[in-house]
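Next comes just one chain, in structure tokens: the form predicted alone.
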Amino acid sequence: MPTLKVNGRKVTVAEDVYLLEACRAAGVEVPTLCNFDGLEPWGGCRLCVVDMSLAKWDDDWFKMVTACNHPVEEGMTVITDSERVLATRRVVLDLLLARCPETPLIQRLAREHGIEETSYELNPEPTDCILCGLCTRVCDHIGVSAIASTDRGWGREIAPPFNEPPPDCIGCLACAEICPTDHIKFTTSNSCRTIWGREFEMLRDPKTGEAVITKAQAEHFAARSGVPMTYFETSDRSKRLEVAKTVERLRVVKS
């Protein structure tokens, strides 16, 4: 298990972790917008940059890396608050504030780094999409890939193919729930759900009548897992009640 220093504090971590986790283990918070536990690190937002030096390097030789996807190494030294690291984060947030001037999350992070107003030209069409890529990555992760990053530069956006209702979407809301700025809008009721311009039929618990998940979502996961559709038609509350009834019927057998 490698031992390294984070802002002068020694910390020992597992072999296969990245610097971001090591920083957290040392009690040091490093800001990030595109990292999410359970998804492969991406390093796209560049907000988690840190200065890193290996034991075999000269004492004054540091390299700036993204903490979320850079592996730890024995004897490594990490500095999360050097002037060039903070300056880099300020540039990232300055640009994001120009793109998303009305987004509370970006406003808060910018203020924390001493930025009240962007120094760049404001986006004429403000958006809450910070292009963190979490929505497309989680969509890929569950095997749907209904949305993607399109175009490049200032015109880059997250969208379904040809900006039409995506045929592969299953209405699971994974993209909307993982979005840190609540940019992805949807409506849901006991009978239907609408997201990305598509309307989905909701499965309803046969006992309680409450909506569970979309029919398309149940079909997708039933096909992938081999679990029967009837499992997905039952709400969590009904499942808990069935477990409770089973426990009530159990008898303690004394040896």
Given for the second form:
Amino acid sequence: MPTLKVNGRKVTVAEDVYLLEACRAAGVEVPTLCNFDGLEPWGGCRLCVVDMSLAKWDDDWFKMVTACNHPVEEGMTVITDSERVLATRRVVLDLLLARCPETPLIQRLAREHGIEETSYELNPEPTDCILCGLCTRVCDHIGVSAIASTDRGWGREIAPPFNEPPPDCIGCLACAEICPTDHIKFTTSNSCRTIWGREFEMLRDPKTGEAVITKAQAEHFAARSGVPMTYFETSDRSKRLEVAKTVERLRVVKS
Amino acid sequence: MAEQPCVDLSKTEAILGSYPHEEPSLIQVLQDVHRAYNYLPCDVLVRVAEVLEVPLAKVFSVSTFYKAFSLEPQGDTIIKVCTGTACHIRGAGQLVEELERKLGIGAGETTEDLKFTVKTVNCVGACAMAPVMIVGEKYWGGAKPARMSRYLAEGGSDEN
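Alternate state requested, the form predicted in complex with its partner chain (shown: the form predicted alone):
Let's see the whole complex now, leading with the same chain.
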């Protein structure tokens, strides 16, 4: 197990982890917007840059890398708050603030890095989307791939094919829930859910009548897992009620 | 989906037949499709996604990423006007204006008879010949608005 030095503190981590995890293990907070445990790191937001030096390098030789996707190595030295690292993060946040001037999360992160106002030209069409790619990656991860990044440069955005309601979407809300800035909008009522311009029929618990998940989502997971559809119809509350009843019965038996 | 004429899918099937049905074939297939139809029709993209077993969102993503692909029908002859620094200084703007007068279309547009599409590009790497205009496969250096008719008449052919 490799041992590293993060901001002067020694930390030993598993071999197959990335620098970000080593930093966290050392109790050092590194900001990131596009990283999510369980998804492959992507290195998209460039906020988690750190200075890194290998044992065999000259003492004053450091390289700036993204902590989220750089593998750890024995004897590494990591510095997360050097002047150039902080300057780089400020540029990233300055640019993000120009793109998303009205987004609370970006405003807060920028302020934490000493930026009250962007020094760049403001985006004439403010958006909450920071193009972190979490939504498309989680959609790929669950095997749906209903949305993707489209176009390039200025025009780049996350969209379903042909900018129409996506035929492959299952209405699971994974994209909306993972979105760090709540850019992806949806509505859920007892009978219907809308997201990406598509309407989905909700499955309802036969006992309590609550909406549980969309029918399309239940079908997707039933087909992949072999679990019967009825399992997906049962709401959490129903499941808890069932458990409570069983416990009650056991208590009766015991006494 | 933008309104598009029905397309003949047999050309697509022939193209798909000559590549392995897997994700790495995607760009090659799209390039061939683009050559065959002069653009990427929606129906064809749907079929390509189905056969190569690539999510439609991915196919759409690739199709919109590359400038070489167009999702709108394009003219038989594509006119590229270089608007890089050297060409811009030497009058690329007037070339674009002259094209607008002659064809009635601006940059990025296609004539109604589907003969010409006008595009502005950033640099074609021939700055010494500025301003440069490419009509079909033919390069015109030191292009002048007054000679536009000749460029349009002669440029369509692939011969040098």
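If you superpose the two forms and keep the largest set of C-alpha atoms that fall within 1.5 Å, you have the rigid core. Small disclaimer: the values here were computed from a predicted structure and weren't measured. Positions refer to the first chain, counted from 1.
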**Request:** Please check if L241 moves between the two forms, taking a CA shift of 2 Å or more relative to the superposed core as movement.
**Result:** yes
